[in-house]
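A single chain, nothing else alongside it, follows as structure tokens in the form predicted alone.
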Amino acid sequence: MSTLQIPSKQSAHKLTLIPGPIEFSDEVLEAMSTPSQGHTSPEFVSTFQSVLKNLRTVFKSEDPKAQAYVLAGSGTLGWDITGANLVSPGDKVLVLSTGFFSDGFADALKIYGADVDVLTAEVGDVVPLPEIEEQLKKEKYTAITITHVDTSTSVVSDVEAVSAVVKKASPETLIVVDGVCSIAVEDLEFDKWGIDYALTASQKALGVPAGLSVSFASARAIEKATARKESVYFASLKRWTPIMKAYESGSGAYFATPAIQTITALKVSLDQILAQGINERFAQHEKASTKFKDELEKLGLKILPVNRKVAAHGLSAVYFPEGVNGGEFIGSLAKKGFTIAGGIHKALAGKYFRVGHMGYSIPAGHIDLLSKAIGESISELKQ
């Protein structure tokens, strides 16, 4: 096995360019072994306050009712929090599938009761806006999810368009957004679009190892979940709310104990993100992805989505090379120093691999090696 040295002061190893985790920056990963703290110290406190100020210009709201929140959890957590916070057993949940991880939340919201309607997308597309709206129209719907970029086929929804017909048709519809593998890498107008819920994990674009759910949610939601009868304690946003007030307040308060080092991390992230300006951070991964993309396909290579409109910038689905073994492919590629996923949709098993490309390998200048390795381990691989 290959490790590749890139000047930093992490020891050599295989690069991870999956779509999450990612690779992390020198600072991130000092911030992780910071000392034990209290977590109402005044240092945590400062800490905490940063983090969720700042979690406002990433998710871009300005509205002082709305509520970033960081819990310690996967982004996974966010489904859970979705189903018992804001359906209730029988509410009918409109669900657009582009993916594995889309019908992930369509099961999750099955367990909390919610009668759940799955609009499903040819494979590599998204579902088409008119057939979106003739559903709002048939059905009273509690709720809309929305997966901004389904993991599994690195297709992005356009949520403002999705928004606006659910605004059109179906106003008193919440709206949610799964943003795990997009906040911080594709653009979320949270207000302007009129989102109620979006939800994220710190170990894709947010640049810090997993251990955090992540997530905005607006006043309607919060009155919402204020209201409905507690199913759920940890989760629970009725209890989670006025904690993190607090600490956005600069006060210190208690509900459960918050991850002090990884919230540490994610500061230290944060501040680096929001140094570039999250719509420069927004256009360096395009630009990024763009690059990879027309490198792949001028060594032959083709993307799981339909068209460049529907792809992702924060990773890639790729069909393998024609002619070689997916997992020869895979594990070429490892000896090189690196490591990439397969792909995980039932209808394509076997068939793709998928390709991480956010946060700091972004200018550290990881992806230009790999792509470089790619276009050697299919010479190798076809002789």
The other form holds:
Protein chains: 2
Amino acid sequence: MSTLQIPSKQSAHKLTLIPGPIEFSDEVLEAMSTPSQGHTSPEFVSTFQSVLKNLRTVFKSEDPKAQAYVLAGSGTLGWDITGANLVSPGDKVLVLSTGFFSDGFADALKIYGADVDVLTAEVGDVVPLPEIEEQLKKEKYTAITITHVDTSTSVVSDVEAVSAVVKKASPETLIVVDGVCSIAVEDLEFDKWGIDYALTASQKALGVPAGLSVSFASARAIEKATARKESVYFASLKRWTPIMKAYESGSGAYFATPAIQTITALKVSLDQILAQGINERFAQHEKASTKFKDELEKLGLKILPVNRKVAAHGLSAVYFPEGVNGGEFIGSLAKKGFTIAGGIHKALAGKYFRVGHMGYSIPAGHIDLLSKAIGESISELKQ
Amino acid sequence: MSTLQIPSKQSAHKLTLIPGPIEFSDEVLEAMSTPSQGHTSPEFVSTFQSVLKNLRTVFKSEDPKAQAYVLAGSGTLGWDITGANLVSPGDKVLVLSTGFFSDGFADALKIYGADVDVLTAEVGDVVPLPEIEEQLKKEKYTAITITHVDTSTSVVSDVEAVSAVVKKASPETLIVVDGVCSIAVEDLEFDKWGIDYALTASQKALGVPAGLSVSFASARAIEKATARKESVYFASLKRWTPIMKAYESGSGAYFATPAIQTITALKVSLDQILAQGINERFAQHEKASTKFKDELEKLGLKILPVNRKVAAHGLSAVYFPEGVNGGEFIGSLAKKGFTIAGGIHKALAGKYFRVGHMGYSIPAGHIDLLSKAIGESISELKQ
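Okay, that was the form predicted alone. Show me the form predicted in complex with another copy of the chain next.
Okay, now the whole complex, with that chain kicking things off.
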């Protein structure tokens, strides 16, 4: 098995090039080993304050009444936060589905009693805007969910355009964005586009080990969450809002113990992201994605999205090469030192693979190494 | 400010001697920096398998139908798991309260619609057994909760004795133990005492950075959780049971991305705990606790629990020395390089402090250093 070939302090390991967890920078990994600190110690309060302030830049919000939330959890917990805080049992919710994770969000909302309608896109495409507009005129929805990038298909939705449709057809509908595979890689203008809640997880483009639910709520989302009867405890925005506000203003507060080391790693990663500049980061990912997809095309491979316009920049979902067994292809790359992911869209299971190209792996050159390895594996397996 | 005086690979830092997060061993902290691994990679599957198997030893269960659960979250999430899986809206629950955290558990269960009765102990004491027996005869309870050690008061409950009372008076009542400040420091015989659900968090006696909810469920608890209508998504035992069973049997599965690095650190800590032996660990903590409390007594200090029999072994809650300002006392120890905690029982706020003496800080000698520093601070502040 080959191992990491880029200068790095990290021990030799297979490169994790799935759509999250991604590879982490040396500095982020070192921060994971920060010696113990009390959860209300001045050291940790200062760390958490920096994280909460910098998330405003990542989410592009300047509204002091909006708020970032960092909870021990995963991306999935953001679905619970939506179901338990922003909609009430019986409320109508419109889910735009571009794959497995959009449908998962719908399932989670149903568990919380929402009355969910799903508009499902053609596989590899997005839901057409006129269809969304028509549906919004037909029914009154408390919320609409947009999966910015569905990690199962690598389809990216045009959140700006969908939001404009919602603002016009049904301005009172809350706009919820599942940004698990988009935040810090695809542009999201929280204030400007009028988003109400956007959720992600640490192990995706934020570049930090798994273990954190990271999200951002608008003033009207927080008002709604604060006014409604609580139905959960740990995932209650009403409970967490004063805690996050306290940390962001520089004082400790307690509701449940935060994941101190992982939050410290998030501080380091956000410092690195903002040192580069958030728009520069988006451009870097777009360039790297285009380059990777071009290389694949040269090798005769075809991406799952119907065209490049609806293809995400943080990952690629790609059909297996013709005449090559999928399992053998993934196994061959594992032997060369690369972990990539299989496909998980039920209609296409076994027919495609997924590669994450987010964060540290771009400057570290991992993606270029993988492109080369993919070419070699195809040659070997076609022999 | 003084800093760590024990040979260690860790950078100089204030010793965190609160009742969690505790200090971590070098090996545990190093595991937090494990380079990226896929959540279903053979490397991580093997790690998680070891964790889930070893937790059976920590919880002292040999029932193959019982199951350990490790979720990204905190101790508090265990309250949600109880409320959302083991009791249904309208179910009667009896909460034994020995402090702030017992009352918190009651609040969380009420949010989930449970009809909660609370038996509150005198401050510093436990609820008398005859009172519990009488209440169980008066009402039918779906579940009873016992906070093994209430971190606010340092009172330890006799879970074995309470469980025996429940088994006799109301065998169908589920026995739920909040073991946040007890698991891996106080003996808990899950099978033998007939416990149905016990919950803890990583940053307490398990000796791992915060970020994990760790719990253990009996066969009948899992049956109940599986049969009832789901009311949450992320905290659903029904969803997590097949995932945990898959990892424990050596294959990957997906519901939400696990906190890979923190789980790897948990593997290392469990290996260290089991290398010592779980009963030997209990004895070590009892000895260290007795020594620390003896030292405090010599300094004229008084613990909050009404006697040593109801005083926990992983932490001490202690009244501030007479004639010494509490804030100044904690500040003086901070200057000497120790973080200790204030009191949080509302009836006694500002009147006592809390020290955690769990895990790595015992062999590393941190507690002996703190005893000495406490004596010095008293002398200085009384001048």
